[in-house]
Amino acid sequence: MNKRVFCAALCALTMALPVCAATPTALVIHGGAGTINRDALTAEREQAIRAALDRALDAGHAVLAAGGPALDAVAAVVVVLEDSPYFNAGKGAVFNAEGVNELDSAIMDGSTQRAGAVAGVHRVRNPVLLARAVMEQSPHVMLVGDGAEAFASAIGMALVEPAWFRTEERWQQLQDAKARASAQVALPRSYYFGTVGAVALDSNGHIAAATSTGGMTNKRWGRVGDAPIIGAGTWADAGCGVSATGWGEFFIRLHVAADICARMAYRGDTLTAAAESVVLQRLPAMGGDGGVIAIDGQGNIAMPFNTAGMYRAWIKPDGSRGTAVYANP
């Protein structure tokens, strides 16, 4: 066989062969929820917020339309939220009742279900990048405290003066929450919530999530929520991932984020319906608040919430995207 009459055959083989098309992406991300007054939320604010969200929806969609992995899609989510004042994470975090930031963060990998978190760290500017390290540089799950600093400096990465945290709002809603303490008077249920988060599903077919939070005004003996607590506030296995945000004891104890996903592996649920489920009946039955956002295999988008709003933008895998503060956009 000529080479001429070798090349053709082979291009003709090749023209056979069905061609694998890269799977769509998607991405949704979270500021937190219930933590939304009509009354006090300016113009001008929430369009500084939807801004905010647009920074960090980019972020990550650069990511994912380069072809890149989920796990940095939503790691470039979170950093930039978590450098924003207006989000409780990083900076913009709430303060805890000694006045110190006390930050928590995961992320997993839904294709190997990899997983890492932090919780009470005060010095760490990017808690979700630690979180990551914990999960790719070190034998374990979750590291807490001055252990997880430690860990932090071992590995190369700077800590940051607790100072960089602070922004004179949150540490007014500091004052505010001990004053009602002392009178006792009870807190409005927005001191309970706050957190940021995103799930992206990538060209492959792979999903990842990633949460962090700053926890509860005025918390107190180390208190820590879901946000970084692997299966509660997040999630991701092979066919789902979710973010969760609200007030985080009874998303602890109810599993919120596998549960979701353990409703659409077990019984066939779509994620529409499996979230909702969860999120409007299970968690205010049990008298909880909050919201998740999530996506599944097939890009499909998940973001119900029952409080009176929550920050949240997407992207589709039709290209359309948004921003969204209450329930109509």
Given for the second form:
Number of protein chains: 2
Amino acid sequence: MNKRVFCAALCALTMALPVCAATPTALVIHGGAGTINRDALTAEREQAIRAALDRALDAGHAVLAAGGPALDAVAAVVVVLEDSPYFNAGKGAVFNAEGVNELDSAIMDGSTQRAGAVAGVHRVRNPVLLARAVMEQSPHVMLVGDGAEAFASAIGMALVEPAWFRTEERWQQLQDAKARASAQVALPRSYYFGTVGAVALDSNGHIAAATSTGGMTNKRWGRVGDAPIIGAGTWADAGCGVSATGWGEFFIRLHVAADICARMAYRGDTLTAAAESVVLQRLPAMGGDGGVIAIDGQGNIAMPFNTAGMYRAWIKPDGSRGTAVYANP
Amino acid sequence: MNKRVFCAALCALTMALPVCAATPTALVIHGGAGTINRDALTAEREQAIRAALDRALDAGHAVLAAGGPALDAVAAVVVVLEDSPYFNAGKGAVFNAEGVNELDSAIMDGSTQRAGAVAGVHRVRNPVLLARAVMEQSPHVMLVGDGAEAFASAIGMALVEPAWFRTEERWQQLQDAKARASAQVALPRSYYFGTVGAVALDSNGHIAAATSTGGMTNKRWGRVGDAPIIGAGTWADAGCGVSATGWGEFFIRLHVAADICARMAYRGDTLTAAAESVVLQRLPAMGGDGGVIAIDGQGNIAMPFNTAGMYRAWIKPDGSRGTAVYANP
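Write the structure block of the form predicted together with a further copy of the same chain for the protein whose form predicted alone appears above.
What follows is the whole complex; the chain from before opens it.
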């Protein structure tokens, strides 16, 4: 019985002994970073988004509170966010240039550094569950396109009609994006963002991370962003886990998620210092924007972003929880 | 005029002044790592492979010797290796389960950390040139599948018939692989490896890396390996560049290429210590095999592999060059 399992057992018997401080759990989730317009975001919509974040947080926390694995917790969170129409992942994903929802996801188990990822799928209701199946039921890490859906069918995963993912708002964003593209007018950043993700620390001290996205409105040419790239948008190892959201190309070029963890492992940076250095300095210096959520082995949480807002929610090791949209929650 | 440009100019005028030691160039290339069978590798074939490596080395060195950029040098190397039937990239790539050559490639410019990658293309003669076009002519880093080929057509890149890539030897390997799969017999490792790559340091002190592969014989489901994953099979930054070859899934899970460079940047490891630690310790501890080629900003070269052999060749800053197949060149 390792120390954490011992402590968890002890906690169950004695409640809140000081020794139990060695077995914290923590959970942090995001629903995308970007120029979240205070005018466009009505009080009703903000309330609905915060409620969705809360439901997702509850789903993940239920796993952790029962002593379940971080991997299950992050998958449970992302499924709720994929099924919500408010985020750019699963239902409610943006449309590509062909008018199709094209979905990417990744998941990683820090304790084993096993990982799974899918990109360019069109008929998988919960891409994060397919990413997990790639990790657990195939010899591979990454499957893309029709092949990934063939694998989903081969393992008995039900596919949905592409119409499942459609929301009127995203469809109108595509029409507007095409009009702007013709007029060579830049897109509002809100058309790009909304990626979802989760990072968890479980009572065994294991960290996991997961990310899911529809990518960029009006994207072409089979573009793949950072979300399904292990090390860029999603990473977990023994001491650190990260899920990112933002302008994916920059996150790949800086391999943001793994770089944050490498700064901790090799240079002794704190989680906050590592995450802020990458997100608030390196990323904007290159021209990229977005944010990350991150957890370390002690249950510390970091949530830096260099945009106007990032949908996020957390439960800290002390049990305190919250949701936030802007820099000032 | 920066110091390196000044030195290069001075060198051209004066030849071999000691000051020019500050402007080394270096080039290292690989044609895959694996269980290279001394019996199956006839003297004639080994000679032909070494000759192909030499031609590729010459192509890259010509760029560097003329003061050209590392990015051009690695692209020139990889084009020669893709066009050679002896390696698992471009012509001579392995076949997937559908009997199709399915190609992946990536390129990265360390001086700007710009990168381009393509995966799952079937009609692009030189995938490394498409990866470079993605970097230079699109707003994206990674394009996959039919979309990547649509982009190739859109920028006027000629596509070839899929038959261009076919070699009888690879076709027979596929038939054998399918028979072994039916009989549930493991594949010889030689059916997996043969990825090609190059890393260069130019006279301006810039590093670039490129990798190209056909992946694994009989691969299914749109499997993508490490070669086109920025940070896993291919990475370059201001002080370090890496191209990898081996069992791709493990290279993704350890984000091998970027991890080697992170160990140098954040912990002060030498290039050799960083590369050997990852390839000779972490990778086999996880069950993975393969090798890497790497260069640092001083022109040091590392070429560790944990397999029986790795096709490789190099030109060091002092002008010495060589080709090697086994641990003992």
